[in-house]
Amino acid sequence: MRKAALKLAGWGRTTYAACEAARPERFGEAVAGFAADAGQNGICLYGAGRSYGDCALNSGGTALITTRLDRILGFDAQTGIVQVEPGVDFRRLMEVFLPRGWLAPVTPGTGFATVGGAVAHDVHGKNHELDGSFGQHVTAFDLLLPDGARRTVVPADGDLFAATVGGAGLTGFITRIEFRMKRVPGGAVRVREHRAANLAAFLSAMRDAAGASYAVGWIDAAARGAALGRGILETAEPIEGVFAQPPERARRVPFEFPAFALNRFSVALFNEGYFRRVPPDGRTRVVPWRTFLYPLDALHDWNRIYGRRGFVQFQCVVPFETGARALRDLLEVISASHQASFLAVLKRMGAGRAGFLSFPMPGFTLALDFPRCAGLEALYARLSAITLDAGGRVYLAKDALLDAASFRRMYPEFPHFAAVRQAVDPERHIQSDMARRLRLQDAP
């Protein structure tokens, strides 16, 4: 397998890894390369590069880039079960299957993410409270283990399934994924947008909307005082109609913004305009699926807005029981820091999760970006501590700064994951920068 020296990055562009990378175009070549590369720093699996931090990076080792392993292998129109290679992304699924009346059951916030990555992080979407995590819709996958053995793994296999789904690619190379698509009546959703004046009003509106098919909120993380936690709640329901999506009119950020472009004043000005774009009484719109599910995909390379310094995303989930107090504490710290960007998202989550290291739990999840700057590590540590005290955890697919001790407290099922990993990869053939940072390499 041909390799080249590359410098790979997470989507946040604050973490980089110099490594030997290969981008196989054939399944056999990928399998052979995975089996052969067991150097000191091992091999990691790298998809579309949409994870924000270092979970798919392997400094000084090898990276197997899977994006060209993107064949759709089969589809059963009676059951909705589709079989794909790991490099197929969610945009491709929509292009192929939405005209037939099918949609991915759960999707992350970008269509550029791969299905392999969706399994590796047991991703969730705007419908988590109703439909659970992606891994709960997986019916089987083929797994190439580090010793060369091949297994077809199903949910009934228990520990190996639960260690691989949400396991950040550390148990083996998933070569085929089988999951169940869901029927939709048309190519659009009816979206209801509702203003919330503060955090209490926001949480009340979210509670009232708990039965919605899809729900997501934007939070003004710069707001303070009586307006703390103000934002806009969107709920959406599928509607009948034609399945064709309008032509995509994507734009591209052509260059890195200068460091001074994102500051407390520009963010506050943007947030004020964004809040007031929705009338006080709310509004209802019909929106194509692609626009609703992947709003940021219309702006290619949007991570350049943060400039060369990049950004870090913090996403946590806190239980419902402690969530209101924890969210208030988080937002007060964030607002006082004057470091948050205009991208802040609040959602409700249900109990759905499929793996030992899966992120979801019943509660509120808050996600927002911070430009890389002095003091960010200390701010991140404060936010993580608030999350821990509330009984919550941080999302590993977005993380770049969590420490190993906090990780262990947030993910109490780690010993079960570690036991499976020790059994299938005792020599640590598969590695990553995140695995070393969080000490996922440790034996149980």
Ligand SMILES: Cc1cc2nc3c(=O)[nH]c(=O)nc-3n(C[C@H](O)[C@H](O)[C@H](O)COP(=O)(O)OP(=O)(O)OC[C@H]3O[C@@H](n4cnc5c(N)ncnc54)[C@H](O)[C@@H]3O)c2cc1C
The other form holds:
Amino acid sequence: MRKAALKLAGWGRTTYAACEAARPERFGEAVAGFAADAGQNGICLYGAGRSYGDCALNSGGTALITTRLDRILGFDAQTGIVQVEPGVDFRRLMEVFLPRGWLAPVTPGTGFATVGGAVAHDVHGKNHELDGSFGQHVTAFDLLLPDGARRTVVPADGDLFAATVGGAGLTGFITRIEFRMKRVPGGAVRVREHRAANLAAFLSAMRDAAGASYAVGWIDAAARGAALGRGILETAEPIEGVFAQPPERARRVPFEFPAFALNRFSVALFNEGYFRRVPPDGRTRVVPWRTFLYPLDALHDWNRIYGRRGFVQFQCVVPFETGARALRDLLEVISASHQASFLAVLKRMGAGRAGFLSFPMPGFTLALDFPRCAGLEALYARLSAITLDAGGRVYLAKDALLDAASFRRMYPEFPHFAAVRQAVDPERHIQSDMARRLRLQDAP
Amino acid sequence: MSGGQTWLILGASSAIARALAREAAARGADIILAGRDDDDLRRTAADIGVAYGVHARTETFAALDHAGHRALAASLADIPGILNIALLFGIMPEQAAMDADPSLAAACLDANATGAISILHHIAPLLEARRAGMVVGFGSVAGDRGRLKNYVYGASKAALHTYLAGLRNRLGRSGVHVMTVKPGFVDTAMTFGLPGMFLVAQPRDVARVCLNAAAKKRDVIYVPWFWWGIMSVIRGIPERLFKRLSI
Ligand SMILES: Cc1cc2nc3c(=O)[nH]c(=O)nc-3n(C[C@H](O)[C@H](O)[C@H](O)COP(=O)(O)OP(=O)(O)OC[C@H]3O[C@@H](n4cnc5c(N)ncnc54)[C@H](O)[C@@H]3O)c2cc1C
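Could I see the form predicted together with the named molecule next, after the form predicted alone?
Every chain and every other molecule in the complex is listed next, the one we just looked at coming first.
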């Protein structure tokens, strides 16, 4: 396995790692490369690099990039069970299976993410309340352990399954994933958009929409006072019709935007227009699956709009019981900071989760981007503290700034994870910048 | 199946070969993946079978095993419909490594030139007899001029270019088309992480361009196309000056 000295980045482009990277194209080469001695800083798996922070980065160590292990290994059209190599991404799943009436059961908001990455963070979609997390649809996976042993792991295996799903790649190299696709009646959804004038209206609209197949809210994080928490709730139902997706007209962000392009005034202006785009009594549209599930994918490298300074995403979930209060507190801090960007999402989550370190819990999840700026660490710490006080947690797939102590309180099942990790990787062959930062390395 | 097309992909483990196989399958062709790493090729065959619903299988092929070339060519005789060949195998040891160990230079020529000519020479009579089909051979822009940084690899590809030109002349008389592809920088295992890469093309785009150009019976193509311009300039530099450059 040939390695090259590379600087890899998290999607937010505030976290970087100088490392020895390899991108094997043959399966056997990847297996041998993973097992080889990786030195003091070990090895980490890197999928499509769509995690925002440092979970896939390994400064001073080795990174094994999985994107060229991209083959679909089998599909059973009776059961909908598909088997894939870890580097297959959600775009390809859609391209191959939607024309036959099958869709990934759960997908993150970008089709560029790999299935390996989806397992490693037990990702959720806009259908979490109804359909749960990705890991709940996984029927088996193959895991290459740090000592070179290969295991096929099924949900009934218990701890090793639960430590690996959502385990941020720290229990082994997931080399094959088997999961159940879901049937859809056509190539589009009927989307209903409602305006919500403030947070209370937003939360009650979301409660009323709890039975919707898909639901996601855009929130105006710059709004304050009486308009605090205003936004647009989108609910969607699959509809019958042709499966073909319109041709993709991809655009690329050709350069890094200058820092002044995104400021409180441009964001407020954008948000006002974005809010008013939907008439006061709402509207209904038919939208192809790809546009609905992956709205940002048509703009390649959109992370460059934040310029060279990069950005950080904060995503938390807070329980329903304490959530209304916590969201108000969070939004007040955010709008007062004048730092939020226009990309801000509010969704409801259900109980579905499949791993010890899985993010979801029943409650509200809020996600928003902040361009890097002075005081960002302090702002992030305040938001994390509000989340923690409300009994919530921060999402590791997005995180670059959480501290180890808060992490442990947010993830009470960490000791179970640590016990499995101690058993399968006592030498700490697998490492990452996140593992070192959050002390995921520690023995239980 | 049907009386349709079959593509034999020689050296099917590389990223461009995998992309070419998928693209041909997406256009309805059956696929034979030939190479040394059978476990890996089976994975690609499975992928193609699931994704495109065509027939895909593997064959053992090694560039240096000339005796095996005869057997492989013979096994192609009863393939129904139109048989097309894509030749993509090759190795690119670093120039410095070959300078230090001349046996590596010989190995580079053995695989990229001798091996390629051997297998195509075994298959040529079969194609002549079938009076249909095409050959797409992957050379390289490196074959256009002997550059300090890569001239052994370049020499192997120059040999292949010359061979393909002659084969084009020969097979054209039987209605079999031969196309030479000269890729510039493509995002593959060969170029991964190398310094000095620019405007790197994705394998999938290269595959599309190649199949479109082959359908139009183009003789020699550069992918991406602008490499034609770059190489015209490089070829135009007088040797007297060129010998002092280290591009
Ligand atoms: C625009 C956008 C929208 C998003 N929307 C959502 C969303 O709605 N819901 C959601 O849950 N997430 C969302 N995400 C986050 C994203 O789904 C996760 O970060 C996902 O893990 C990214 O997958 P990846 O292939 O890019 O993996 P990477 O980011 O490269 O790696 C992620 C983790 O997976 C591990 N890993 C990768 N491959 C393997 C393997 N084969 N074996 C073991 N470990 C492995 C890595 O070590 C790392 O810890 C979004 C991200 C973006 C950029």
